[in-house]
Amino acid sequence: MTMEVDILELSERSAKFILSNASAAFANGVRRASLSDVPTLAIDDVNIYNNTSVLFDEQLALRLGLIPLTTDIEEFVPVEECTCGGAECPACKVSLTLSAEGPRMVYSGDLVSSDERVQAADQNVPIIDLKEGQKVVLEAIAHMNYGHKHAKWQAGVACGYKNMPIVTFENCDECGACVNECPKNIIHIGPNGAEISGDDILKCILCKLCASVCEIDAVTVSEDEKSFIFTMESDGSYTVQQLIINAGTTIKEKASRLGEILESL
């Protein structure tokens, strides 16, 4: 059977989708990649020439590499798969700058890259309050790598799914005891007893809870174990469209790797 994605929701950083006719080693595979195997821009060298606010250096770096970058995936690479051989080309190493002197909040917007197209994802997020008198300089040095490497190589920042869930009423007295014991209220009664209508099955966190609290055994609670529904989210270094897009692309890298390996055996 034909793989098949169905949008629920899509905005620049997240999405919610049900991904069908797929099994779970895949959908986790989907997930574990949009995590860790998709890679990313993010500062990991500073240079600091003056530093008179009331951080310590090391606190300020910290700062400076948890600040997302916009990255393009096919036109930066991490230095140790970048032609260059380590000395740090165009190709998988950007410059940024910040020279600024309080009193001031300083931003992540007051980043000055040496590449247009990488900038920070989110302009306005706060990284020194420098008072009367005090100055901040320096350099960031941002290179590409996966978010196995470290967290703030990881451009999806909230991945996960769950089995489509499948509840079914049958012979039920309407009682009404399913419908107050449901945390999501999803379960009402109908014309024939108690039902989910629409897309209120989405919200189902297959707790079973309807199920134990039946004296009559008439509902049951399962999934279908080829059905996934799949929230995501991007911190902005791609859109979250370009994240999966790029998870499935590596996915699809490893297999052929894998297979041309096992070829050659």
Contents of the next structure:
Amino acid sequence: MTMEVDILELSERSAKFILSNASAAFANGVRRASLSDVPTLAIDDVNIYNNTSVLFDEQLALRLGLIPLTTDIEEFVPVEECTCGGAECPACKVSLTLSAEGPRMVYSGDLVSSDERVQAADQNVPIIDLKEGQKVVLEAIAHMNYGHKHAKWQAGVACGYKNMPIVTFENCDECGACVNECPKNIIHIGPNGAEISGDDILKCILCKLCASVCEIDAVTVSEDEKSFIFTMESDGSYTVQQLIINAGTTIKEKASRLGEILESL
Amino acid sequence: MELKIIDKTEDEMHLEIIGENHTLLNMLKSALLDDKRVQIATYDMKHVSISDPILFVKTDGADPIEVVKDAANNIVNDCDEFLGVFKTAIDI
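Given the form predicted on its own, state the structure of the form predicted in complex with its partner chain.
Every chain and every other molecule in the complex is listed next, the one we just looked at coming first.
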């Protein structure tokens, strides 16, 4: 059986799709890869020239690190994998500067990047509220790395899946108990007893309350083990399409590398 | 990624896969179990972030290295298939 993908919702940052005829291991691989194995840029080193704000340098650096930066996976590589051997060339580092004087709120959009492809993904992330006379002048160095090193390099946020629910009604006596019990309000009484119509089944959370409340055991709730409803969200470093494609490519690269090494043994 | 064969007989192998984690190993295990020649396939990671996983494979007599290689190829094919259908789906 060949895999199938059915897109339910798709925007720049988030996607919802059904992946069918895939194994649970594969679905979990895609989820894990998009959370931790797709590299992205994040501020990693900060040279602080002046900081008279109320935040310690370390706190400021942490806040800067957590700002998502737009990334082109083709153009950058993690420092450890770069051909420069850790010397930090333009392929593995990007410098951004920030210079602000109070009174005002400093936002992520105030970061000035030396590379126009690398910008804060959201312009409105508050960094610090400067009061009268307070000043922040710094240079921030962004490096590429993986989500399993630190959450700031996590390109995927809120990535998950659930199995496709299967709810069947047999010999329903139309008592309506399951209709009232369902927390998602997706069951209604149709011409042949209780039913769930159309895409409403996707909202089912497999809580099985309908089955437990049915006195004549007319309701069965199960899940399709080969079909998954995915919800993926990108932090803005990539579009969600790129994130999912990069996740698939990462797994592919890992597996083919393993095959190559075994071949050479 | 680096591989270290900890021990190997005709039908069994302990293979340490340095630098990898559950992402690849769980898929590998599942691909191995789909193979009729494989009797046991499992892996162990002592600690989730500091240990390297050790894969154990027991076959019905087939070369364990060949079996793992085939499993890796199957994962590559799965990824190609997924990337193919996903790219077609988003082009709409």
